[in-house]
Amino acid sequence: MKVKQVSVFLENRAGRMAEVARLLGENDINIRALSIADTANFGILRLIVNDVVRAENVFREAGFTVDLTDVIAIEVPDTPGGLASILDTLNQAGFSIEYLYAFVEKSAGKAVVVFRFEDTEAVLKVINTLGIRALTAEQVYAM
């Protein structure tokens, strides 16, 4: 149930995000979720896209530094406190979250949040027993 996230390292300059979006659009790659963290000089754009392999190749051919990372897309109750309940459950199970960001679409009426954990494999072994549903990569890419 791991999902591949595309991470692109960008110089922090005007027009760089537009360039990335245009590149994806020209190659029929659809963004499903994204997050950007930046500093004064550079940023890391994290993307979930419908075609990971193609996106990686397109970015590399265009001269971008790109990396693939395993993340988990988890259904979260779309109600006040829904995210808190999932975070509390994961915390009580001893899992440390590196970062998270929201997804564009819903799954079965629930919000979808992308999580990056220190130990993805350990989380995947336990979350079903905690009543937490992770989506498959195929489900995520098809949203």
Second form
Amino acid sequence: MKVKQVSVFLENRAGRMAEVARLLGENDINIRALSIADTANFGILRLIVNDVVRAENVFREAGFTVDLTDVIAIEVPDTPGGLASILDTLNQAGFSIEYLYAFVEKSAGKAVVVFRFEDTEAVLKVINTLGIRALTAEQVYAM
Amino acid sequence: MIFEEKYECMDRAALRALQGKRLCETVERAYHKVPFYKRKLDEIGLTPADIRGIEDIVKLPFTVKDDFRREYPFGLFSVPMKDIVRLHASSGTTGKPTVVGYTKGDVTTWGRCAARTLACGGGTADDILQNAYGYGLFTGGLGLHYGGETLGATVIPMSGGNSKKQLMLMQDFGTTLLSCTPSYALQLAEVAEEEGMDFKAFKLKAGFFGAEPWTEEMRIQIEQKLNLKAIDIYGLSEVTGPGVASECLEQTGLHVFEDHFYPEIIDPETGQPVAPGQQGELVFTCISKQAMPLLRYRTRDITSLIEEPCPCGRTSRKMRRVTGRTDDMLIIRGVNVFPSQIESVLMSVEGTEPHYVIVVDRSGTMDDLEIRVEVCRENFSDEVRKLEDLRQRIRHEIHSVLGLHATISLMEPKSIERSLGKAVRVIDSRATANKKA
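The form predicted on its own done, now the form predicted together with the partner chain:
All chains and molecules follow, beginning with the one already shown.
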């Protein structure tokens, strides 16, 4: 149920994100979800795409520093308090979250949120017992 | 193997006598054949007869880079042009280049000294040398080329650039020795990694790296990445080119081929010799050169000499790795900073590739020091916190070494210009900042 996120290092300069978006478009790569963490000095782009291997190669060939990160895509009830209940459960189970961001698309009344945990493996071991539904990689890339 | 044991392992007293004899002949020739030297000696009331042995060398006036410019192009030659068989010139960043000439005998001596260099790093006639120094007016290419041939090795005259082809031939030809600048060696490692090539499958055993300052930390990186022994070599065109000094396999300093190039260390401020073993500016006198006798040439390189005997058997004195240049020293907020110090820090902070540039600017009256460092696969993280940690560690280390606060900027790979020759590591914008103000 691990999902591969494409993580890219970006310099903080005007037009850089547009170049990235164009690069992906030209190579027929579709963005499923994205988030940018930025500081005054640099940014880290995190992407969920339809074709991870291709995206990694495209970035590498274009000279970017790129890495693949294991994340978990979790289904969240699309109602007020839906995310809060999931976070409570994870918190009570003692898992710490590095960051999270939401999917652009929804699946039948559910929202999908990407979680980056400190210890992904530990979360995966018990996630089914917590009553939380994680999507498979195939489901996510095909969304 | 020691290429010229007779000279490289000469008894110290006999060597001193030989140096004295050669110095006397050189001063005699310089005085009578080069008007520039006659003028310089006359000015201080010195005649060739005052130079009786090597200890008298301190009486002689210095020669500096500007003298080459003033005597451009052939004013320092001591033989007619019919005896000059080769010219080289170093790229002048400002104005005219520095021109040097060689007689047939000088070319032979140079080849033998460059062969000594290769033998110092374990090279023999059985080796295949891939020479990736630039060929042309720059002495690096032809210097190592002739050295390789004199040694009897097989020379591949690659010159710089075209990294993919370099790697292909290196693998196909079974190259055992590589010569290039240390920054180009790291670039080759980078390209090999991109191409999925593994140096463990190569036959490289030693690399000869010089023409720009580098550090011990950089040596460790090069040795690990290229799977070879990295030998520090030294030379400059004014003196002859590569083949002035070289490390042996002990890697504890560079043997100066002092039967041809007599080294001194002086205080760059006063011009006086420093105490033995002390650091200062390296000065060379060419005591065997025919085309261009060179008296007490100030190299502007900062180093010190090691007098202790070397386990390798060579008796020549060694110079320590050049740590900087009197002219690339930056003075930032009153602190003397050598780019090599910053490089050392970057290499010691785990995971930082040695691709960096130092930017010095001025805001108001304060100097701002910025160090731009490339983020590579090894030090990248998807978490902001970890990249901020990397910046803080570099900043902290720079402060503990230099006592200066620097801004650390993380850059995308390849955003810092790679050069095939000498790496441009410093951008000092303070002069223009002042003009604007």
